[in-house]
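One chain is shown next in structure tokens, namely the form predicted alone.
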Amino acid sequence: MTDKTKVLVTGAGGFIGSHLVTYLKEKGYWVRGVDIKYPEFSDSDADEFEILDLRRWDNCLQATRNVSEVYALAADMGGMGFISAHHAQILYNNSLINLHTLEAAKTNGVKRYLYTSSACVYPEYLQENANVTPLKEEDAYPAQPQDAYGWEKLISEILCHHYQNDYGIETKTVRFHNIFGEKGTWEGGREKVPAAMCRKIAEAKLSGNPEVEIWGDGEQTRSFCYINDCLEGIYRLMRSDYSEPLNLGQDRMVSINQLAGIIAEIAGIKISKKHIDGPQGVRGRNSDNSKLREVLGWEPSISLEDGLKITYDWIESQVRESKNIKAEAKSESLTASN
């Protein structure tokens, strides 16, 4: 690129968004990052970073000014524990974010707009068995997402479709299937299952207590896609002429028990699984990548084991650092009281 294309990444303080900013900078783009917070685990590589609440129309107008492309990742979301307990908050906040951001992009003459949807749009009745048939894009209808998060994503997909038809803004819609990797939330309740499992196993390793809690019987199934493959897929879709929703994920399905076993092997320990009550989401979910291969001539290639090795090593380092900080704080407290 001779003249740098200016792009906006919303949700640039989050896990995927912060990685995407770096990816696009390396591709030669000028990048504005916007979020309600800065990235937690590293500095942003954005050319400029603005703290803006995108639930507000005026902030969306400011965010989308003077850019030709928008990667819309901003969302109020988290793992299954968070999603299952905050339906109203998620539906309200995310609807405002997406309605205002897309309208502001149209108002400011944005040419291309990529919306990040989710596999949560797929009907619950197709995901009742652990040995689930991989989900194709057309399976989203007749619609019956499991929760408010899925409904909001589906409505925003439809909104993108109509904005393209009515106003000419070129929209892309990607349906993520469980993206994971380093430099993402790993504690506090909003973390996704790969990060939570890495944290639990790191804590087991460092404490010497091999017991690891797993919600439900652990036989619920998912496919998991490493962040670098996700970024490549997003970029390829944005550069394509395809405008219908497209799955982006691995098509290798594993149970949560198997996921725990893989991470334990990476950590070099044997664990004891303790199954407890907790939100589990749908019983089974896997991505059908037929359309992905057809449209992009590409599909994710980084193995689950390779992605988890990078992720686990980083999370173990975070757990170690956290334990050291707590130990130092306790020591200082004891010293002060004596």
Given for the second form:
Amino acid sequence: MTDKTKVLVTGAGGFIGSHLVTYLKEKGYWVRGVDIKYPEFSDSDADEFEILDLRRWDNCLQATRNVSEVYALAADMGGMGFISAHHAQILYNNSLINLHTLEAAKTNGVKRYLYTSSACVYPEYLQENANVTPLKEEDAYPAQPQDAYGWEKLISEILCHHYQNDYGIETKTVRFHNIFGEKGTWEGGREKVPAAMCRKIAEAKLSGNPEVEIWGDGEQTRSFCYINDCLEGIYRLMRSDYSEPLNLGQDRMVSINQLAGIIAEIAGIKISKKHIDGPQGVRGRNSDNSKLREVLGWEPSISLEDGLKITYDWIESQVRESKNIKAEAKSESLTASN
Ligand code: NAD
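Could you switch over to the form predicted together with ligand NAD, since the one displayed so far is the form predicted alone?
Starting with the chain above, the whole complex follows.
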């Protein structure tokens, strides 16, 4: 890297994007962040932050000007509740974002382009058991992702492949497996399961009511990767010469019930699980990290417990703060009405 290589991070107002901006600044890059919103939980460390809707071609041209690398993280996304209920919106918005961002990057002479795909590309028929065989990159085909979110990710992966072959722009494709950490959405409907579970358990702790709702029987399984490992993996992949899709996640699989148990222990409370109807996604999912180890000579190493401790503490403080704000607002309105 020359002293001030200029890079663009799209989705820089989001969870992974805002952390990535900070990480790249620490590495000495000049960073432009772009999003339709500013980061919710801290100021951005970007040298320049532009509010742009990347579904629009003209905005993509503006975003990708004068940078040599693009980390493409912008997406209309959320946890299972959101993804399973907004297929058309997700397919439309994310297709436009990715078609226009990659074409604009090519037009502006960008050298390297990292696309953030997802474990949601893997076919439903390989994920029907909780004790699932870990998913290898080549398992993505024959394709049958569960949701429109996964279908769009597959198409954009293929788009990157052809742009590299046909136009010479160097593309990288990473398939994340459930990234979690502090400063991510934890309420409102777009939060993912680790954040939602931390919030529910923090609420149980603060209210003294030990009941915690879990969608389904809680025996569905996933692996979870802490944000700092994710950032290092993204960076190593961008610096590598590998251009095929690559898993990035932990390969320790836990059930949602086990996840709840670990978080309750961190919170220091006993919970009683209440299983309710709700979208659960595939029955089981885990990452096969063989290719990751082979290509990057590295794999995530931060334990689930260590990552969850940091995440839980942050979410508990957010829940406390929001309770205080609500209590203050209530007492102000009572005072006003007296
Ligand atoms: P996030 O929702 O926190 O961040 C995405 C950002 O994109 C948001 O800030 C959003 O405002 C922005 N965005 C949405 N529409 C936009 C538009 N039209 N123009 C500009 N910006 C727009 O999500 P995240 O968890 O940080 O995910 C980052 C990337 O990683 C996404 O591509 C996501 O699909 C992928 N991914 C994440 C996970 C995970 O576990 N977090 C798993 C698999 C894949």
